[in-house]
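Presented as structure tokens, the chain that follows is alone, the form predicted on its own.
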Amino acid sequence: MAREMPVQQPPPVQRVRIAYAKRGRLRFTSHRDFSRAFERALVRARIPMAFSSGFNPHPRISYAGAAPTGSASEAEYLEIGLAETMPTDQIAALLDESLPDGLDIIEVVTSAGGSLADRLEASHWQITMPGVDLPRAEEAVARFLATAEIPVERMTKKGMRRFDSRAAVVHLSARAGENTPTHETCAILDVVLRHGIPSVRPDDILAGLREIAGLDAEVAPVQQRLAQGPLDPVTGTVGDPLSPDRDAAVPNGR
């Protein structure tokens, strides 16, 4: 007997682009974890989700850049589609009223077309490593910036890769952190890191900084993305991807 052919769900009527944080503990939660609660969140606030076609449908979600597990980050973002309409400022309150403290909604906009992902060209990140004093962060940041080329090594899905971490870098400083009561001296990097195959991480630049000039941190160091955009080539600044979407949502860009 021929199996039934999958009855072919509509497209959706609505696209959304959705920013989020990673905040505190909830920086622990891998990228699995994050889309089940999502998931979850989405069934719990009632938003009217497209589905796939086929045998087995599912939510129509796209997720693009998500950050390591272990980082916090204020610049996660996500496309979803809906079967119906809905005011983004609504989609809003009722998925950061359905998420858990820490995986915070901090923006929904209507999508305006072409690809999220390929506007996601770099991140900003901020790494803050207790007991390391500046003098120290700088003598490493100005040795690292000066080597043409820095191999460090990771383990990946197809095992131990190899690459280098010095050429996706297009910023890198560093400034004194505020001490804490277990720690006299703190020094934060300012990292702006091209997105590339393979992905260069923050972690990826502490092994870097740690092999080229012996840098390391008394404790685990604080990865936290600020910025995940469009890269300006010329400031090497990281932009805001979602401007577009906003524009076209205004008449005349106004």
Contents of the next structure:
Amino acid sequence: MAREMPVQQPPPVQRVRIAYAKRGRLRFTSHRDFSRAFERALVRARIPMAFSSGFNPHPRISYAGAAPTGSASEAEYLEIGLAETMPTDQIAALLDESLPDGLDIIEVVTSAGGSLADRLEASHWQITMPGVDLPRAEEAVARFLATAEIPVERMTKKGMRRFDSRAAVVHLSARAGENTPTHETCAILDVVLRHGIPSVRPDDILAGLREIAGLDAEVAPVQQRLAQGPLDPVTGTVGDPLSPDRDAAVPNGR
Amino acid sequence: MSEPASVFPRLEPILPSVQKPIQYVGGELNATLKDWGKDTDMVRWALMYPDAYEVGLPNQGVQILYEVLNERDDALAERTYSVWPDLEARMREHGIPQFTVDCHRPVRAFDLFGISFSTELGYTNMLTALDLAGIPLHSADRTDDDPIVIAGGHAAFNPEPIADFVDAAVLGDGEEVVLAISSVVREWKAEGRPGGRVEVLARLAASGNIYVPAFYDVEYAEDGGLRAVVPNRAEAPPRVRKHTLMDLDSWPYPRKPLVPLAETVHERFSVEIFRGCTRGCRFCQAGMITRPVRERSITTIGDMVEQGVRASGFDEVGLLSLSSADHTEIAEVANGLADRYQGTNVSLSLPSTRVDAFNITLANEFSRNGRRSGLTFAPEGGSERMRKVINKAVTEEDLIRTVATAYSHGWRQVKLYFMCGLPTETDADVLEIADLATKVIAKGREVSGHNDVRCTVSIGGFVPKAHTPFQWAAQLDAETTDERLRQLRDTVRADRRFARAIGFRYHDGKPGIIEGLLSRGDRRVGRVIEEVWRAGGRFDGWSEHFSYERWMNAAAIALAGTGVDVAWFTTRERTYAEVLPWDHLDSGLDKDWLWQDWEDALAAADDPESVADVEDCRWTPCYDCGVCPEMGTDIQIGPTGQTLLPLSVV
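The structure above corresponds to the form predicted on its own; please provide the structure of the form predicted in complex with its partner chain.
In what comes next, the whole complex appears, and the chain from above leads the way.
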């Protein structure tokens, strides 16, 4: 019996963009872990997904700029295509209920077109360093910013890579964090990183600070992405990537 | 014990430095987090599958007991798995104990520590967990502050090698037993723990279903063999009986399957469609110790599938059992489920199918929503003579006809499982596998009309197991096993017309010898396990961690002066009169029936026509294996005559 050609699937009737957070212990989910969990949540929530054509149809999901394993995030984005329209507030409620606690839906908006990935130009990261006092962190930040190029190494799937960690830094500053039961001092770094190739991650900034100023934490620093989106070249701040979609949407959520 | 603090705040900072940290954080969908409760009315279980999370999480047994216990207000269960050596080192460095993934409570704080052994190769991982937990390795050294350590699972049918490390072992189905154990422990705690752990173990032993190794003395004979195993306490029965769950329809678990965030070995929802198997394959411990056959009804299966898919979001449903196509209403189940899920992304799979039970209508139903990627059959024996010896009477003709049907209906790949080292086997028996695979491919090319057909031959060494007719057999030594597999591989590769269409997968014979030592060992083997663990043995089921040399060195040290060695436990044939280490553990099988079946196997080896096959007692008269009368059980099968109605549209 010859194999039949796969059925061509109709294109999605609605595309929605989803902002979600990765919190608490679920910050240890890798991107692959998340995508599996998300696809199962779509099934449980009975979201009317559109599927790709082919012998093995896949639900139409586009991920953009996922945070590295181990870092928390308040600003993750993806886009899904639906086979039937559904109000965005309903999608948000159903999906949030179907995802494990710690993978939380923040907002769902109908896409107004254009590329979501292209709007994700930069990220604002917060790095919490228990046991590091503020003057020490400030000094390291100053030295980092005063240096033109800071090469660091990272193990990637293609082996050890060496690249500059400085050029991608749009903003870097230190402030005092709250003391923890185990540590009397705590510094928090705010860093805005421009996305590019090779992609520079908060880890690389920590490696650079260690390299240039000997800044080291006693325990693993906690990294959290606070924002991801278009970069304002004047202020160096990160904007909201969904505002064009929100502005274009009609008020009732459709 | 008062509520223990979560170890998570101490664990969290070291997680970024270990591989796949997600496996240690819990947070699975459908996980149950319960309050610690009051000591006098709450019984707390830590349940372990002694392998990595990716293997342990999908384990049905643990998931079922976890749910059965957590449904009750007066019990709580949390799960723990083996940590990889990278985390183990960091935990030791930071003084972090073995923890549960649910609430990250230390394992030592629980009342009971239940460990499920599907395979004996998890024994060293149990020692790691005990040691990390701060629980003394030896039962004899434990105090009232330590949990009661209980082994279960198929390997518990001969728990003698781990007798020094466990406080108790449970044989058979766990659903009802965990509740019975909980009651005994709860009562004892409410009374103020009179008599300490010895008293509670004595109460458990008195139930007749729970084996407490410390209550039995082993006497050895001059020749190194066993003389007797005798109870040393009044509460301990001379023989401990397995437990059999009847009416599976009343126990439709798992209802809320755990859905992990981490990737695991089985990414599907599994429903056990029946328990037990009476096909009578002589090598098969699972088929011998799980008798009789007890089916779930078609309607319960349908309900469990629907509820499980809804609760999990899995897109694959596996219909589990030891031989799934043997369910009396498998056609109706397949057809009903395929109808229900037509046009959805839910696909069905039938993991264990016998060659002689396969039919194309069934296979078509199962692939309606899925891909026709491959079919798997297990003839087990390479030659017809071997298949007579093991009582898996599949003829070559059957097999070729079956694969021809599969290839002609669009399947492109057939996987065949075999064993090497079966009793009376010669090189020629194994080499027949090459011949069979060649015929399979030739037939596949003929009926499909193209060359794009494949056959994968998967072969492993046979390990004789307790409570089977082959429990007396000599295991084939590792060298001869490897030599036979090498010859087979060379023969398959030599025929260039077929070599590229035949895949060949095999396991070398060495791990099988260690599995054999652990499967048929007695209490003296416990010292070998401890020795190998102290020398760094971990994750013995993983080839990259297993070291044969480490095991053999440990055995040389630990068995010195006993008069017995690894060969004595493995490659030596036993006699009828010999006391076997598990004789005091009652699987229901009549030992004389097992012996007769063993003799029939040997007779069939000399003259395959001389002895009739042992038929399945589901459709022929009882042949007195002994289980039903001994255990007071009966075969529970359909047909029920019911059908699956379409699901109502919500």
